[in-house]
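Take a look at this single chain in C-alpha cells; it is the form predicted on its own.
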Amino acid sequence: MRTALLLLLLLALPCSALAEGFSGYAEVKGFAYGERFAGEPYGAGWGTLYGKWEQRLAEGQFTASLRAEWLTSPQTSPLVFDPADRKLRRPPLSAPELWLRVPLAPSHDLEFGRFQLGWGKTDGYSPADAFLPRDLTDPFADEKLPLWAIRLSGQEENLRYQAVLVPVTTPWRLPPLGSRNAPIASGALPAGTTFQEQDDAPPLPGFAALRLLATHGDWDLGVWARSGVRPAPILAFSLDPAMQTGPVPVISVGRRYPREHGVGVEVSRVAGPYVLRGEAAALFSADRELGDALIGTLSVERGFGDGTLLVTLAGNAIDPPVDPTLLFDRGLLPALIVAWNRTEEWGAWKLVWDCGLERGDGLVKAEVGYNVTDTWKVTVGGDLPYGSDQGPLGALHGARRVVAAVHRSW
C-alpha cells in the first residue's frame, strides 16, 4: 500500500530533469478480466517506479537502474535479496540494470555487470535468443530478464563479434500454476487441484555464448554458438502421499534445468522496400524430455512512413519428445506472427497476431497510447487469446482482458 500511495504522489508532482544524466517513470496500470477465473477478482492493479543513472566515465560508461512495483495479484516475493532474479517469485525491490562498459582499444569493448541480452534477427520468434530467460508474471508482456554477464565485442571491418560468458543462472520465472495466467487444460486434472511448487535453487553456472557476424554487399550473414545451462525449465510433478490430506489432489511440482548446446546461422538483406531475414538453428540436448530441435524462421518486414509491418513464421521441423507447450520458447511452433506498430503525431498504436499453427490457438494484442504532453502518457488496449485450451495461448483464455495505463516519463 505504501508504495501504491508513493506512485501516485510521483504521478502528482510537477517533475523536471531530477539530475543530469538521472531518468525514469511511474506508471499505474490497471486490468479488467472478462471472468473470474479459481476465485481470482474481475480486476487487478499494477504499479511501477523505475530509475535509470546512466554517467560516461572518461571514453567509458556507467548504467545502473532501481525499480520498485506493487502488484494487487499474489505473484510477488516478499522483500528479499534477489539480484540475478532466482527466486520463484517477482521481487518487489530489483536492479534491472548494473554495468561498466570499458574501451579496451578502438572498436572494442569490455562490458559486465547486469544487462539486457538480444541476438535475435527475427522479430517475434528467434532461435537465436529464445531461450533466455523471461519473467511471464505477465504472459503478454514478453519480458526478458537481465542477466549478470561479461561481454566482449568489436569490430574489424565489415566483421563484427560478441563473446557472452554468463556464470550465473538466472531462470524463467512463471505465474503461479493453476492461476489464471498459468492455468491447466481442463480435464487434466481433477477439479480443486493445487499446486506446492519447489522454490528449486537453479544450478549455478549459465552459459557461454559466440557471435560473428559479416557485411557483404546488400547480405548480412552470421553465424553463433552457445553452451551451457538451459534457463528454461523442465517441471517435475510428483504425487507425495504425505501431502494428500483432503478430498483433492496436491502435486508437487519441482524444476530442473538441463545443459543444451546450440549453433544457428542468420542472414538478411534489404530488398527495395523490404527487409527480408532468415535463422537456423540445431539445438542439442541429452535430457530425454528436452531432446534436440531444428528451429528456423523467416521474416518480411515492410515501413510504412512512421510504421512498420513485420511477419514472422517459425517452426521445429523435430517433434519434441514432450507435450511443446511444457518447453515454453517452443510451445507455439509452428507459428505466424504478425505485428503493425505505428507512430503518430498524437502518440502510437500497435497490432500483434500470434497464431500457432498444430492446434490453432492464438493471441491478437492491440494497443494505442496518446501522448498528453511530453512526459505524460496514457494507454489503453486488450489482449485476447483464443482457441484450443489445449494450446499454450488458448489455455489462457481466462486471462482476456482490457488494460488501462498512466505513465509519467522525466
The other form holds:
Amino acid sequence: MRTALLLLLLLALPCSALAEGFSGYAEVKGFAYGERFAGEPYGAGWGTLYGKWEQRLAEGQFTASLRAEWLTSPQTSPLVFDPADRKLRRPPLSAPELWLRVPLAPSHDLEFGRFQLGWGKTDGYSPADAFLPRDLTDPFADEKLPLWAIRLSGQEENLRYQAVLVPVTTPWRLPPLGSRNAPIASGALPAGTTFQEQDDAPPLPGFAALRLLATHGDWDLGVWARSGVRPAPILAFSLDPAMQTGPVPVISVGRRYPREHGVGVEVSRVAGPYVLRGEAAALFSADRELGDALIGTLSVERGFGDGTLLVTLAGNAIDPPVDPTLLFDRGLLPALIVAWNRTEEWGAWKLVWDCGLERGDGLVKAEVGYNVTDTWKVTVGGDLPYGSDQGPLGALHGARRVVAAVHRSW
Amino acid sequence: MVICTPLFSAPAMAAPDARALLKESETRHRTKTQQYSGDLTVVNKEGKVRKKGWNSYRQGYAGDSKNLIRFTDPPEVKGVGFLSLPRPGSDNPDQWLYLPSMKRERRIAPQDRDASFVGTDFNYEDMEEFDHEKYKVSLQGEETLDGQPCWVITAIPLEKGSKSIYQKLTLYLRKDILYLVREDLIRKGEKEPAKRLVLSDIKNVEGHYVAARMEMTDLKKGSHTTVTLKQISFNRPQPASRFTLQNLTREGGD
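How about the form predicted in complex with the partner chain, since we already have the form predicted on its own?
All chains and molecules follow, beginning with the one already shown.
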C-alpha cells in the first residue's frame, strides 16, 4: 500500500527530466474481470515506475534503466536479487536495460550488457522472434524479456550482420498455473486442482545466433541460424502421492528447457502502397516432446492515413507432439492475426483480432488512448478471449477484462 | 523533417521569367549537406498544443538527398528514427522507420500523399522537395508581404492525372533574395486555398538563407503547425555511416 501511495504521488507531482538523457514514466493500470476465477477477485491493479538514463560516451553509448512495480495479484516474487530474470515470478524491482555500445568501426558496433533483441520480418508472429524470452505475466501484453548478451553488428554497403551470444538462459515467464491467466483448458484437470510449481533452475547456457541481411532494390532478404537452449519451457506435470493430503488433487509442475537448433529465411518487399513480408523457419530438437517444426508466416501491411492495417498468417507444418496449450509459442498456430492501429488528433486507437484457425478460439483486443497533454495519457481497452477452451486463447476465458490506465511520462 | 522550400534567390532581372527565377534560385540555395534540431508544435482549432522535437540530417539535394530524422521529444516518440534514401530510376525513395519498442527497423511503403505527417498540418506531399520542372509555372505579378516586395508565381502540376493532391500552388518569392516566404495550396476540385505555408525568421547561416520558422495553416480546419529550426548548419561533412540502416537502429545514436 505504501508503494502504491508513492506511485500515485509521483504520478501527480509536476516532475520534469532530472538531467539530460533521463526519461521515464509512471503508470497505474486497473483491470476489471467479467467473472471470478478460483477465488480471484473481480479486479486487479498494477503500478509501474520506470526511469531510463542515456549517456553518450564519445562515439559510444551507455544506457541503464530501472523499473519498480506493484501488483495486487500474487504474481511478483519477493524482493530478491534476480538480475537475469530466472525466477518464476516477476521481480518488483528490475533493471530492464544496462548496456554499453562501443563502435569498432564507423558501421560496426559491439554491444554488451542487458538489452532486448528484436528479430524477424513479420509482426504479430515471427519465427525469428519467437525464440526470444517473453514475460506472460500479463498474457495479453506480449512483453519481451531483456537478455544478458554480447552483440556484434555491422553494415557494409547493402549487407548487414548481427552475431549474438547469450551466455545465460533467461526463461519465459508464465502466469501462475491455476490462475485465470494460465491457458489450461477447463475440464482438463479435476475441479479444484492446485498446482505446486517447482522453481527449477533453468540451465545455465543460453544460445548463439547469427543473422545476415541484404537490401536489393525493393527487396529485403535475410537468413539466420541459432542454436542453444530454448527459453520457452516444456511443462512436466506429476501427481506425487505424498502431496495428496486432502480431497483436492495437488499436481506438481516442473519445467524442462530442451536444446533447439534452427535456420530461417526472411524476405520483404514494397509493392506500391503495400509492404509484403514472409518468413520460413526449420527448427530441430532431439527432445521428443518438443520435436521439430516448420513454421511459415506471411504478412501484408498497408498504411491508411495515419494508421496501418496489418494482416499476418502463420502456421506450423508439423503438429506439436505435446498439448499445444502448454507449448506456448507454437500452441497459437495456425493463426490469422489482424491488427489495425491509427493515430488521431486526440490520441490513438488499435484493434487486434488473433484467430486460431484449428480450434476456433481467438482474442479480440481493443484499445483507445487519449492524450490529455504531451505527457499525460489515459487509455481504456478490453481483452476478449473467446471460443473453444481447448485452444490457448479460448482457455483464457476467465481473463476477459476491461483495462483502464493513466500514464505520465517525463 | 526535410526543409523542402529553400527555393530561390537571384539578382534583380529586367524582365523576369518564372522559370528562370526558379532555376536561378535553386542553383543559389543548393547545399551539399544540412543539419539542424527542430521543434514542431501543432495547435488545433480548440487551441490544444502538441509538441515534438527532433534532429535532422541531410546529404545531397532535391531528388538525390539522403535524410535521417531522429525524434528526441516527447518521451513517447524519443528514439524513433526515419531514414530516406534515394533510389536510382524511381520517384519514390526507400524509407525505413525504427521504433525502439520493436527493436528493429521496418521498411515502409510510400505514404498516401494526403496523409498527415506525424499528426501535423503537413501532409506527405508537403514534405517533398519542390521541383519546378514538374510544374507549368507563370509569373502572376508582384505583391508586398511584411514590407518585402515579392514575385508571385503560380505552379500547376504538368501531367494530367498527376499524383499531386493540389491543382495549383501560388508561390511568393522575396525579390531581394528570391527566397520563398509564402505558399498557398489549392486542392484539386477546389477554388480557394486549403492551406497556407508561411516562412519567416529568415537568417543567413554560413552564407545560406534559411527560414528558421515555418508555419502551415489548415485554412479549413483552423489548425496550424509551426516548425522552428535551431542549430542549423550547412555543408558540414556527414559521415557515410550516418545514412545507413545500421545507424538507424542504433539506440541513443544520431
